[in-house]
Amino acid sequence: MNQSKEKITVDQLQSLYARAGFRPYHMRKFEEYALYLENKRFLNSESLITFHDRNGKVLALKPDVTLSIVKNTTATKKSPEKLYYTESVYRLDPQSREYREINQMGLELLGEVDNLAQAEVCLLALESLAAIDDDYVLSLSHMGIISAILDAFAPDSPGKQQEILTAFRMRSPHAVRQMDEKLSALVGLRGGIGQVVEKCLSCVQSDTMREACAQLLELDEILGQQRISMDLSVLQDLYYYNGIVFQGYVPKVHRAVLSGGRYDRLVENRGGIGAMGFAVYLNDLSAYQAPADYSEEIVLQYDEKDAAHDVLAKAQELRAQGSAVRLEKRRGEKNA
């Protein structure tokens, strides 16, 4: 009989994870509502799932985990924190309208997030992937570059910068032409790590841009990965991520199976420290499922005659050797 592909991938990347220096984490189902309400704007949603404890005290099913490891961490420069999880949140779904329990795993390192840092969670990105099939991808790109593109072509227009923005994730090159051809040339740039930044580098003259840049090259030399694919279409939260960002694809599922990026704004009351980490979405492995082979299935017949013991034995015993049985009550002609 098939194990679940979820099963299987939890423990494949509870290894990896912890070989890589990595402890787990566990948290309630739970948090103080004030926790959420103080960081809304680190949220995708605001819709969340609350009720009253006995004492009065306002609890919310937890939308996120991220959060309350940033809560607790102990984590400083000279002392960093490497945690995994896996856990369940509980967020509205922006289509249907309702709430889904939406199980993954992913780690966090809070600290001082430096070069080689910042490789080995994308290395471990792929390595996650790489548990999930053979065929997968990686694309990354970082919010520096995007933050550096909005201050050079609408640095005082919240409005056009949210259309850009949204030419960027349609990868819609037409939507923005109007403003400015060097900025076209830029919607839908992807490719290999040392052309997209080239290009971009060509387009936007910043000391922001440069940084993002440097960041992404170094990641390239560090890694020097197949698997990877820049593209200016992956964004994120610009209140939440300020450095790289990255999204994994596999075959059998139709979007990111795994997310994650450089997010210190969480973290900036926290003594400076940096924070970088990322998600896989278990749900959606459900794909990888392959259906038991029952093919050869055993139907065994029994009657009033039988003792319902050695019924139960003898189905227990086939089914030990793999096999499927279906227990059947044999009916006379009268009664079929």
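Keep in mind that this is a model prediction, so the values were computed, not measured. Numbering follows the first chain given and starts at 1. For the two forms, the rigid core is made up of the largest set of C-alpha atoms that agree within 1.5 Å on superposition. First, how it differs from the form predicted together with the partner chain.
- After superposing the rigid core, the Cα of L312 is displaced by 2 Å or more between these two forms.
- Put the two forms on the same core and the Cα of R326 is off by 2 Å or more between these two forms.
- Once both forms are fitted on their core, a CA shift of 2 Å or more is seen for D303 between these two forms.
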Given for the second form:
Amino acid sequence: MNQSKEKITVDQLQSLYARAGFRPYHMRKFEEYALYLENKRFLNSESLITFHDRNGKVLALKPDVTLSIVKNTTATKKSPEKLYYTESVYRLDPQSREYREINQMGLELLGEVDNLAQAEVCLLALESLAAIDDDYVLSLSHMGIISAILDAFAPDSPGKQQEILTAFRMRSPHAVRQMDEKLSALVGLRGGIGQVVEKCLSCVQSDTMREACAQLLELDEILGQQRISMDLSVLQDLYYYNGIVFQGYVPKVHRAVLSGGRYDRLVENRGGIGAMGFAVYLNDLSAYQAPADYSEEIVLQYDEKDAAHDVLAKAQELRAQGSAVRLEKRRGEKNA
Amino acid sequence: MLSVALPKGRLGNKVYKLLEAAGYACPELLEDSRKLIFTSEENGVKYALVKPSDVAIYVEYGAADIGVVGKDILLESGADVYELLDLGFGKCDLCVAAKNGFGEDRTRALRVATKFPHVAEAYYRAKNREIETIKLFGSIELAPILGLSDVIVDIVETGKTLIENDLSVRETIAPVSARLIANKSACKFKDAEIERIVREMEKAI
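Give me the form predicted together with the partner chain now, not the form predicted alone.
Starting with the chain above, the whole complex follows.
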């Protein structure tokens, strides 16, 4: 019997994360709605499936796991928490405008996130992708770079900043060409970390930029990974994400199959800890699934004339030999 | 091999000419037939002819690596794709138009007839203006004339149709032209191939 790609991947990733000292995290299917309302920007959506408990409190089917982990964390700078989860989340699909159940695995590190810890999370992201496909790319960037770019080219204009962000996200240099030629040369920039960092530094000189680039070079030195491609089109919400961000791709899936980064701003009021993590979207792995094949299955037909005992015994005999046997009552032709 | 979603019709013909000039010819495509897929092994491209409004979907879902689509349709679809190049033709504007002499009643929701409900909703949401969207599939200009809507959100090329129907542009939402789009995942694994076609098309424009 063929196991589904999703199940195989879940097993592999659970073992991968457990071996790295991450502990499993489970949660209920729902949380208080207020948690999601306070952080609706993090979710990118206000549309949730809500209902009331017996006391009239509003609950929601969880659209996300990270918020619950952050809410309940006991991590401090001195004692970090390392967690992973396999959960269903419930979100509105932007294309069909219907709710979907999405199976997701994820990993979160809360506590002090130093360069080594950061590199380890990236390494686990790379290994997660390798578990899905031999061919993969981890596209990576740093929110400090985009912050520095926004500060340099549109310091006081939220409207222009939005235009710049869209141009980067969609790799559209033409969208900002009239704003600034230098800026448009940065849009679509990608390649090795060293090479992209050099171009960013030559274009924008600020402390934010230098700090982000130094972190990236450090990461490059620790990992020295060929499969990492720096790519300025990788962006997460600036409101929460402040450091390294990344998205993982495999050839058979049309969108990012993994996404994450450093989100210290979501844990700002928790005693100065940092946070970093990523999620793997399991639903999309169906692209790797071979179509269901029942050609090997034996169909054993029976009717009223057959003794039930014999039919079952025959089926069990065949099953013992390793075949899949499906019993079906013979229908239609009387003469059979 | 790169797969390309081409919009059927006038825009598609123009795009194909550009691709031909850029070195991606597939003569079979010009023959009159009912075929929808055309392959040129020597130039390393496979063309699929699809309805213009479907191009963004084909590319977003990776059924085609790249495609050409009007910015109006791209905005309406909200597809998560890369928009690599402005091809500079098929130029027009996405506009709000109304009957000449129309005065807006701010005490109630504005009735907007359009083929682009998402664009219209996003535009008015940003202005905090409540609207009632009326989705139509063609002859949008009729709506304000027959009293179906207050204004329309539509593409305006020369403005001739508007003038002939006693309508005029009140606001411009966005300039529109043909854009080369690409699937995000394809760009990670066929980067060099896609980069090359972008460069060659840019030269041929």
